[in-house]
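In structure tokens, one chain follows: the form predicted alone.
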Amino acid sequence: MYLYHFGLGELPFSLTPNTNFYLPMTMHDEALAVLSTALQTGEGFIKVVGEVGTGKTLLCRKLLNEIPAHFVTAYIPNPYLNPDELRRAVAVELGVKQAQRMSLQLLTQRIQTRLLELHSQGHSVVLILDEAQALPEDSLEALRLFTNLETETRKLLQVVLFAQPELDKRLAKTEFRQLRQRITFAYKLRAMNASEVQQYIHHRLQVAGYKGVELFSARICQKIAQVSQGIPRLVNILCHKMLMLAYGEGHYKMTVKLLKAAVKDTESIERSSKINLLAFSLLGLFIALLLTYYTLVVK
């Protein structure tokens, strides 16, 4: 790979959501602040929505790593589960013994007993679901019923949903109005702007151990921001491919040529973004021709 070529200790643009590479940008810090406030106040449902690749799973892992010690967490990364499977998955996460074998009625009782036990020990319990838009409709209703478990002063179970915007469309249906009303804290992740993309790229290179001269110029970062539309995952894909191509050609500087090759090789880059890159390149060529004309003819 290109690690030795660029003097890197690890891959800077891996798609694995590694919290060591977390960059405290405004949107992610705001999302974490919303989550922290909602959890501390004991709200039943909290929701974080973002497009594919905007960093929801990284935020989810950041939350899991930094949540205060008195919280007990139940984490379900792939919630495409029917209500029975969901209840059993929650029970397993909470440490309910033989959860896969007992009847549904007994399982529900054991979950409630376990929640009361943790509450009596001074713990708050949080169920965290990543990719929550994949929950079947009857499982969404089962999730709502979970939050009916409460004492006179506090919910026994809080739920954090990390999801794509499709979840909002589903919750807009009349049959989910009760669940929708229980979501008292929500945050919508946005894409990065050009300045944030540049900061993001340089930060990841630094964390990966890069100490050389600037690899990605401000101009290249701006173009990466345009074609990726500021989506962190797409930025990672493009930068990784550019580094591979540069290594293959024995180069150390990222160029428009390398970016074009990376874009061409990336199916997830929308056609409009590819057109924008072409237009940006043609504009640069036009400006260069004007400068040449001015130098040779006008002067």
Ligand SMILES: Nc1ncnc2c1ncn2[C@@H]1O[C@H](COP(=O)(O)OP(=O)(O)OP(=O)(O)O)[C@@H](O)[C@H]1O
Second form
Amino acid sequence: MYLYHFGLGELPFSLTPNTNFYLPMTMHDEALAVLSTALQTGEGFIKVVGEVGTGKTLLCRKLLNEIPAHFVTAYIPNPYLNPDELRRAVAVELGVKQAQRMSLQLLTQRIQTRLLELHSQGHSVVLILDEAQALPEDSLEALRLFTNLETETRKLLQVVLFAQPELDKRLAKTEFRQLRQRITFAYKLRAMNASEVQQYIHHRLQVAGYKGVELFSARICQKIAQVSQGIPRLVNILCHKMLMLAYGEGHYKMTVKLLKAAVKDTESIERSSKINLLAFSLLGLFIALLLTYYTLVVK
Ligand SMILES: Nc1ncnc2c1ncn2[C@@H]1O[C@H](COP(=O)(O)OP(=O)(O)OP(=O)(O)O)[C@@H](O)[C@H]1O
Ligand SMILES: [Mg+2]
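Give me the form predicted in complex with this ligand now, not the form predicted alone.
Starting with the chain above, the whole complex follows.
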């Protein structure tokens, strides 16, 4: 690999959402602030939505690492679970013994007892679901029923949903209006702008131990921002490939040629840049036709 070539301690653009590489960008910091405020209020549901690869799992891990000690968390990374499986998964996370074996009715009782127990010990319980767009419809309803459990003054369980925008489309259906109303705090992650992409690239290189001269110039970063549309995962893929290609050729500086080769090697980006190109060409053709019509017919 290229680690030695560039004097790096580890891979700077790995796809794993490793919190050591976290760059406190405005959108992610804002999302964490919303989560922190919402959790303090103790109200039902909190939702963080973002396109594929915008950093939801990374935020999820940050939240799990940094949540104050009086919170007890139940973390479900892959919620493609029916209501029964979901209940059992929550019970296991909350430390209910033999949760996999007991009847559903007993399980529901035990969850409630455990929640009350934790509450009486001064804990707040948060259920955190990543990939929440994958929740089956009846499991979404089961979740809502979970948050019905409350004392006179406080919910016994809060739910944080991290999801791709498909979740919003599903929640827009009439049958989810009750759940929709329970979502008291929501945050939508956006893509990075060009200057954030530049900061992001430099930050990841630095964390990986890079100490040499600038590898990615401002101009190259701007181009990477364009083709990746500011999506962190796509930036990682492109930068990793560029470093590999440069290493293969024995170079140090990142060039437009290397970026083009990396794009060509990345199916999802190549397809979307071809679609963009096609859209631009069609728009150009349409404007040209309109101008011709105006000059020939209207004048
Ligand atoms: N603020 C950030 N600082 C450092 N790295 C980041 C940041 N945001 C995103 N990344 C990186 O971008 C990549 C994609 O992030 P992540 O896997 O969290 O996306 P996701 O939104 O969960 O994607 P998916 O919708 O596919 O589940 C990871 O390598 C992650 O470390
Ligand atoms: Mg994810």
